[in-house]
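This document starts with one chain, in the form predicted alone, laid out as structure tokens.
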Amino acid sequence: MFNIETHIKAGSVQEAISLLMENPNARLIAGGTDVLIKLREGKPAFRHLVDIHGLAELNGIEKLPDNTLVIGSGTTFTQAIESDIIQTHIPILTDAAGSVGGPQIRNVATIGGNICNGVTSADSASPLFSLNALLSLQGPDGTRHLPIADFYKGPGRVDLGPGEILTAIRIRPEDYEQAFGYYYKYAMRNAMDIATIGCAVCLKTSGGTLTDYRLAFGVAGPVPIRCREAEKAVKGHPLTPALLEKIAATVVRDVNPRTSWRASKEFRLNIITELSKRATKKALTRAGEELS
């Protein structure tokens, strides 16, 4: 039995913002796959709900005339998997979407909800970090755009002000054109499990050289992270087997995994170094490159 005191269905984003401002204790619910779990656990912070499920303003995936990709925050993971735009331009997000739960979860869970939970294990987070995603946040004072790397403030905490709603995720053309990526999720079970480590790689090559490299992890720290030291160390590196060893040797400087009941810190470090190599190799294969 869910202890819900108030549940109001918003007819628009603007109405949802007004409802949040009228009741500062209210929380948003879209797909509900995480909120309902918290309610079942008796979390009092989720007793007042503003429902934005199915709002047309928050749904859909489009490519703008300037080639910017825009993903509505209410887009489900199934919609992301089936999108020709995502499959063609950023298949790394197809990888991530396909790793989320089972079909029933993917049919209702939204990308926006996955990000706004603020958890480091969110499967969509590290791929979006590697794509330099910009988040559109709409509130009572208008809309602001924030890099996803600045959105996470700590475990379960994100940069959403009073009445603000994540409305869209934007990927700029310079961050995905001629870029190839791959998302690799390691979990203790093959299906419907939270990531022990999630690794996302996005790269560009030219003339046998790595010209751009973005490496991001989930569950390698309290929030999803970019591995800036490793990225800097290998940019401009020739496409040889030594590239993978350089990445693995450097990435440990960027991460800070913890021991939990799922895995020890030492085990996670081992997985991090291995996944950084595997995901890079998969991304290079998508780019039509071989290490020689």
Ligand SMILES: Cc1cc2nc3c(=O)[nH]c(=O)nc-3n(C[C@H](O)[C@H](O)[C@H](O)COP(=O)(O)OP(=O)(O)OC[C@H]3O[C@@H](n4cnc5c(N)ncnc54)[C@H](O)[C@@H]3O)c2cc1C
The other form holds:
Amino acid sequence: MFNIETHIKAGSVQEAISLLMENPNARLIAGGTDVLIKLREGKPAFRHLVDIHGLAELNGIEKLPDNTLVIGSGTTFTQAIESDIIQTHIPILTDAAGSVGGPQIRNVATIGGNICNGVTSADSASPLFSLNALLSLQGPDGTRHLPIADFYKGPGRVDLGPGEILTAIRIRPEDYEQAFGYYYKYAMRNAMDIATIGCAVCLKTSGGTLTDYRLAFGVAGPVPIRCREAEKAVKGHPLTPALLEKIAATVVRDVNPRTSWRASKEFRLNIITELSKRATKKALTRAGEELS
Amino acid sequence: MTDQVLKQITFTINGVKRSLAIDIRKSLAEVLRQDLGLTGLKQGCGVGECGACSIMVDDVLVDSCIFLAVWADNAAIRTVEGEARDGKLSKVQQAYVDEGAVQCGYCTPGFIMATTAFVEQCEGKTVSDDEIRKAHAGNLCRCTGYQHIFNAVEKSMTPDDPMPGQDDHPNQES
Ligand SMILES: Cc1cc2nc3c(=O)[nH]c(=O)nc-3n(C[C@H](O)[C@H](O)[C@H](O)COP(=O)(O)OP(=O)(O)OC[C@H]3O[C@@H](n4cnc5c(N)ncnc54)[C@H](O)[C@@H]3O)c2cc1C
Ligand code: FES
Ligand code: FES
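Moving on from the form predicted alone, please list the structure of the form predicted together with this ligand.
Below: every chain and molecule of the assembly, starting with the one above.
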């Protein structure tokens, strides 16, 4: 039995916001694949629950008339994998969703919960960093849109104000159209494992050069990060093998991995440089480019 | 137990409609095992790692140990107990028996549900070995070494042979 004191099912986003405002100790539960584990471990933080599990308002993936992609925070990883819109326009998220847990977890775990738990290893986080995703945060004073890079405050800490709920994730057309991405997860096992390092690349090419390059990592620091130095170093670079070497050489300046039981800092640095090359190569292949 | 922690929910369990007051603190695994006596599903890890508690909620495979019982309200639940009909094993169950995919049996009810969900999803499609493995990655078995289970899954997916009594299992219709 879970140590739950109060559990209230919210019938709408508005109601969930009101319930959170009424009880400052209350926390949201969506898929529960993080929350229920913490309760199982006896953590008291989730004793009061506002339940948004399966709330229709938060579920769904659509393409707006201006081509912005909108992913409801309550979308499960299985729904993301099965989505034609995601598969067609941002397959990097299909890669990431497919790498999460096992089928039972993907059937229940939500993309919103993955972002809001503030964990650096969240498989959807670095792809969304590389896509310049905007988070729609609805609270008692209305809705604001925040770049995902500004959302993470520290391990397990995100920029959610009192009563605020992540309702959707938005990807703007300029960030995905003619752009090609790839997510590379390195873990000890091929399934049911947390990333040792997760690497996301999104790029655009034109006339034999790299015109846009966005590189993001999970577990390369206390929160997911973008690699601005490496990005700056190779924007406009010709599509030659030297490109990969340049990325690998500069990316070490952007990252700050640590030693844990899973892997040492040195090993992680090695994986980071290697994955930056491999993921870039895979994204280039998706773009129909070859290094020569 | 106070009234505050009790909630009345209604759901169908293996095709039978039930309405009962459940403790909101319970997982669906606990309600099914303790309140309904459906002890087929097992609780191994209790944290979503092993799949021994796998069941289907509205035909979606879930780990019932990390699924709140209140979420079952208005849903259709399937557990391993509902798979055999009229004393006859389902095609998936029979394949596990035929292929020797059961040793201690602790993981089996969860595996049967994982395979059943997979087979129903993939009906009419050809699947790769890799897809079979990926579809069962959320279930652990400490005895068989998996190869017999893999064989049983493959057997579950082959079109019905004309073996009498095996080809018209009522549960394969939906
Ligand atoms: C066996 C197992 C394997 C796993 N494997 C992986 C893996 O490979 N990769 C990976 O990234 N993760 C993995 N996880 C972790 C987990 O499944 C994911 O982080 C999942 O996406 C969390 O989503 P949820 O809906 O279950 O979140 P919940 O547990 O419901 O919530 C998580 C947190 O987010 C908050 N929250 C939820 N929704 C919202 C919202 N809309 N607005 C504001 N706050 C919200 C909650 O209050 C809570 O703090 C695994 C977990 C388990 C148990
Ligand atoms: S008991 Fe539920 S996954 Fe292990
Ligand atoms: S048969 Fe014993 S755990 Fe699988």
